[in-house]
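The chain below stands alone, shown as structure tokens; this is the form predicted on its own.
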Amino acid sequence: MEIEEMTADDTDMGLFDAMYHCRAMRKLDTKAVPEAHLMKLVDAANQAPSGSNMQSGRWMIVRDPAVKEALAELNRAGVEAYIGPMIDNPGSLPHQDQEKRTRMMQSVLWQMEHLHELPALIIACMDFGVKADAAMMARGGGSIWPGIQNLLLAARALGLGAAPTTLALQDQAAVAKVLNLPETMGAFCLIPVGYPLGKFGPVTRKPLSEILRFDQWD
């Protein structure tokens, strides 16, 4: 299949609007996303910097029902292990009360139950050129996560919902088998993409006064 190169589009929303309104959208419609949009997301991801400009990021767009089902089962195992103990008592944080954390957890569980129904799952990978090991995976994150953030911002600009997760990728051998990855590649992140069932809105973040200092930490 011939893959057409993409260019920036004047109709896209402004960069800062996208950043300040890029909420994690886990509840997505089953309506198909145009292939051109999906390719534009990956092309935006591909513009990000990488260590030594190696450009080793590799991206997979999963739409096949059988592959989605297999990834959904891996995701279920990861979610249940991670949040199982917190389902009945999610607790709270200084910047997120128990009600908000409960809603967030419910959206994670909703995604777990419906992942196989969502229109597209994008997998962010790295190709190391030699057999990938745990040390390479640990170092490689700095060269793939900038691309993931580009993808999330591009999705927001196109009116698409997305939320990155690593819970489906805990068993790298199982993931490699499902995706038919060569031994030189590792999967870093799964990003479900679709039209949001909820509404976009501003993100809630800690104030600069709490997270920023100049020169040295006091």
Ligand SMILES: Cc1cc2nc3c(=O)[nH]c(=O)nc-3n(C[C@H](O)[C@H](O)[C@H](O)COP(=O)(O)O)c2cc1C
Contents of the next structure:
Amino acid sequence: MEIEEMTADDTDMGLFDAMYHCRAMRKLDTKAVPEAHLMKLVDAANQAPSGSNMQSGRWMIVRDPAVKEALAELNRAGVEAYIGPMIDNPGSLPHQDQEKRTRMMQSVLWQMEHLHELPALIIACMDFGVKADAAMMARGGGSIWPGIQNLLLAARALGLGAAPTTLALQDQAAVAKVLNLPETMGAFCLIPVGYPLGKFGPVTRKPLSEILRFDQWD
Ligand SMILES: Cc1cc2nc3c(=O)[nH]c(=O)nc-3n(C[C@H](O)[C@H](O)[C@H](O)COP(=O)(O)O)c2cc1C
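Okay, that one was the form predicted on its own. Can I see the form predicted in complex with the ligand too?
After this comes the whole thing, all chains and molecules, with the earlier chain placed first.
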């Protein structure tokens, strides 16, 4: 199917269904995803708002095995640094019960081992127009994450698995080298996309009673 032919009507999933069932899906099949679907995801991301409507978001779809390998190596370094201390510390992530915590860590480790085999890695970037520094990167997030969430919801609606990840992108100079980014661009999120091996299901979140107050906090 050509991208021009795909409209929101091609999916019958309601918006709220998609929002409430948009789990981070890390275990993905190696089966290729049609290019039109990948482009549709980026098109959905591109509909999101940005500060002053600057539209500085830039998106890359990585399918080249060598580029995927290089990103997988960066991810491995990030995951090992993050997960290592958590495995040694049973008190980490105390907001999640032991079973969920173990399941999440196992899926992060699965993704680390298989990232290079997954059909497509979408990289959410921003082009600042001038050399990007840390302060710009910190401020810029607000204008790229709405697009990332749009992309995740669109993937869910199309029956594709996806997960937002950042651990591969900690060394921006290394990422820029792998992706041949100009110095005006920063990379914010790496989203592996493919057909899910795991099951879609509802997300588990804190109750409103914990996270919502009216008018005054205390
Ligand atoms: C800013 C941000 C960074 C994240 N970085 C990673 C990451 O590097 N690796 C990873 O496996 N998941 C990453 N995630 C996914 C979260 O772990 C996931 O969204 C969270 O555990 C909720 O999962 P659920 O939607 O399946 O309940 C990230 C999510 C966000 C919003």
